[in-house]
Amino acid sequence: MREYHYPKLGERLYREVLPNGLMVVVVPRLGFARKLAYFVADYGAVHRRFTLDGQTYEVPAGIAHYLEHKMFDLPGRDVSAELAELGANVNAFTSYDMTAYYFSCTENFEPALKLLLEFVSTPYFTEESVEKERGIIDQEIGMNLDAPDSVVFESLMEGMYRNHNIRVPILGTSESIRQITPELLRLCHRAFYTPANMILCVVGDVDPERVKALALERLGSEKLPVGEKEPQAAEEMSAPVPVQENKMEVAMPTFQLGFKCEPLGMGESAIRQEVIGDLAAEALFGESSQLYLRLYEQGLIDTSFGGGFETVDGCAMLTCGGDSHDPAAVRSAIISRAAELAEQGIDETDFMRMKRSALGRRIRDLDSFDSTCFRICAYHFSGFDYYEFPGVYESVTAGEVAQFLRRAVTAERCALSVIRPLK
């Protein structure tokens, strides 16, 4: 495997695309006992319409998450128990645009990695097991409907977007999961759980060549077809439903506020826009901003308040939220302050301090095995080498951030989701 050096970070890694199309990345951490492996598919909850072998398919909402649950089944075997016997902690998650399977261990790394590659690459779905899982996931959907944090965010997505599949929860609905069959699960696995649509990332004191050899041994060298995802429907930048309100068992109103932004696309230009969005969030309502301090002193927000810039395949948004007795007043203050910053500009000294702070946090995150693996995988699917982020931060200007605020933080692009107490 080829070794890459990043002098600005004092880091190095090994990377290679195998003949089967799988990207393999190894980040050496010499002397550490812990090892972490992520095996990730470029496939998530929003990818519901695709073409494979010349035929177009549309699958039910929630199928990516359903597939994640079912991948832990092998004929007559308990994958989780086998990994536990090896001393490995295994887990998985489905996001809007990717699905990850991962484990950490301090011993038996190679057998654990073999098992990870085996169960994720083996589609085994029976009518009985799929039906049994339906009840489990239906309970999970019910729990989400009783969780204020989930309801307030999913209501915000419904209010912000007309057509994008982010409008539908990652888990799907009780109705949509009833349409999922073993045949549809096999179809989605064949379309997206193929090496050319995946990445294997390992962090730890391991031999990169052994990781590569194990991947080829388990997955083979043949490059298989990948499903072609249909792009998400184009969206107007205005929010179709400016305010969504629900009532639940909460002690005080909780809210999520979002400003619709243009999709980012791919490559370095996309990551640059993400960094601009992150810095705009920090300048506008970060903990050290004037607005945050003013809202806190006025009692309009508390320590639960926070936000940032979020991206999903085909959409992006600036969001914030927390508890507040007057969410509408918080919304008005944010829009007004964004207009001030756009008009007056951002103080250069403040901007450089913010930029150094944000860059420092990213660099410190490299100490976390989990954060490193996750970001390398996510940015790979965006067409960007994550370890190149220092150069992006260095080149962003205060003027670009002010321009972003002028364009994105407006009443027309804004949606507000509020959950009020039942009493």
Second form
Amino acid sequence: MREYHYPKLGERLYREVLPNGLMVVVVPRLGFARKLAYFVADYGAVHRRFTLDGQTYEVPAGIAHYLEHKMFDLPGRDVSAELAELGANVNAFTSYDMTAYYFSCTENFEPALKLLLEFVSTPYFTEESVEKERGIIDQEIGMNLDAPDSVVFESLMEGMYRNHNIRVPILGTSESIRQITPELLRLCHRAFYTPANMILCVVGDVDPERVKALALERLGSEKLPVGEKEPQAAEEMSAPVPVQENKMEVAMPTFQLGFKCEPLGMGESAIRQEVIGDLAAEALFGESSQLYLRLYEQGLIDTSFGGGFETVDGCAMLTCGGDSHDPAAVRSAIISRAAELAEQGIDETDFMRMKRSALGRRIRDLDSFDSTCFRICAYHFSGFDYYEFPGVYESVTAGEVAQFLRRAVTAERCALSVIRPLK
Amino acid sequence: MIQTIALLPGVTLRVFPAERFKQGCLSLQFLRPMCKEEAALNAIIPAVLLRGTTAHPDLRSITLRLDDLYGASVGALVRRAGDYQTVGLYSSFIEDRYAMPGDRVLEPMLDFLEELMLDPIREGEGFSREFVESEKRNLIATIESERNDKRAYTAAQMLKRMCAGDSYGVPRLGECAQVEQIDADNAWAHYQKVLRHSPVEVFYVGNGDPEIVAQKLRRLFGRIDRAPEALPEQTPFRDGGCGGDYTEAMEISQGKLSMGFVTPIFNKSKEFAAMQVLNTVFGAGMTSKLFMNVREKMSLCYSIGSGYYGTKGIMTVSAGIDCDKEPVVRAEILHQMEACCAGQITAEELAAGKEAILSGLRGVHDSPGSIEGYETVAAISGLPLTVEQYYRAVEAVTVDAVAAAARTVRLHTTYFLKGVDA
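The form predicted in complex with its partner chain is what I need now, so please give it after the form predicted on its own.
So here's everything in the complex, that chain up top.
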């Protein structure tokens, strides 16, 4: 495998695209006990319409997550137990646009990696096991309906988007998951769990050539077709429902505020947009911003407040939220402060300090195996080498950030979701 | 590997030299007895300290200072370690070698920690009134928001009743009624007591010279008129006689069941490792009996898991369930515990249970945060095992030892949170 060096970060990694189309990345961490492997499909909850072998399909909401649950079955075997016996801690998650399977271990890395590659590449769904999973997932849906954080975010998505599938929860609904069958699961697996639509990323003290050899051995070298995702329907930039209110068992009102932004493309320009979005969030309502201090001192926000720039395949948004007695006042303050910053521009000294701080935090984050692995995978699907981030930070200007605020943080593009206590 | 330096009477600095991380971390903790009278006062102090100093008088100037230090972070540290509550600050910062040429981070960071601790904004005989009032509101909001996470809420309600006679029943951040009693003057007076009398644990992980850290800390503690007082010994669980079954109704769609068990085995017992293995075999993780049977085989719940609090000898089980399934879930949980008592544990279950702990122990030294977490909690709660000793003890555990540990466990209290219509 080819070795790449990143002197600014004191990092190096190995990377190669195999003949079957799989991207393999190994980040060496010599002398560390822990090893972490991520095997990720460029496929998530929003990818509901696609074409495969000339035929177009539309699949029920929640199927990507359902599939993730069912991948842990192999004929007559218990994958979790086998991995646990090897001392590997295995888990998985489904996001709006990614499905990740991962394990960490300190010993038996190779047999654990073989097993990860095996179970994720083996579709084995029986009527009985798919039926049984419905009860478990229904419970998970129920749990989410009781969790204010999920409800406040999911209603915000409903309020912000007219067409994009992000309107529907990742888990789907009790109704939508009833339509999921073993055949549909096999279809989605065939469309998206092919090597050419996936990445394998390993962090730890391992031999990169062995990782590559094991991937080829298990997955073969043939390049299989990948389902072609239908792009999300175009969206107007205004939010269809500016205010969503719910009542739940919460102690005080909690809210999420979102501003619709233009979806990102691919490659360096997309990452540049993302860094601009991050810095805009920092300048507008980050902990070192004037606005944060004022809102905190006025008691309109507390330490639960936070936000940032979020991107999902086909949409992007600036969001923030937390607990507040007066979410509408927070919304007005943010909109008028954004207009002010856009008008006056961002002070150059403040901007340099913000960049240094953001860069320092990203570098510190590289100590975390999980965050490093996750970011390498996510950025790969956006067509960008994550370790190139210092260069992007260096080149972004205060003018670009001010322009972003002027365009995106407006009343028209804004939606607010609030959960109020029952009593 | 850890270098222990007695800086002053009652002030211990532990240094874990590490070259392989991009960041270092330092925690500074004052040790207090965990009790109803102090819990909220202790909890509010670091939050008030982080609001402003004479040189950096508001949140924004503090954050700007941290931004200058390459996005360093400082946070409040309020931990429970057995019968003690720790109060202090936790900071993490980039290693000097990643800063721009000529820039340093560790030394100015230590200076800044001293400033945060010893130069807060004062008003008359107290802290700033505005800061204290606003942090009271924040603390109350944090305590009340526990209700938002129904699983954590149910577990807390269960522990409150189970531990009516033990410090473990005191919530880590205190209770709202105690927060209400706080004002700028009594918080300041309490802080002076904390500074003067509490044993102190400082832990540093990083590549910096330990002598520089020691020197800075000697200066810091030299500014305090110290008269350290020893804390009472840690004790195992003390039964307040409030065990039993409790139920509460709330507007929720999924029920939550929390069960509390007691065992005489705690972190200083020779059976401690066997008890930890029992916990993983019985209920912790995806291969445990609870997960495999109650969730996977019987589809009775989405989430289920157990926890063992070694400082006290308390085991808890939490489950998210359909409201009408409570009796059957409860019976099945007890049934799985009986299987453990009878030694019905396969070689695979034992191996997986042990491996879950061993793998965690092997990874302790892989991040500054986990090193700090393991070592300070071990030191403060009096766990008499190093990572290596603990590891060997777990490796040696047999099925008989796990079954013997299981036979010491008895159900003490349950708390069931159900929907209003159930």
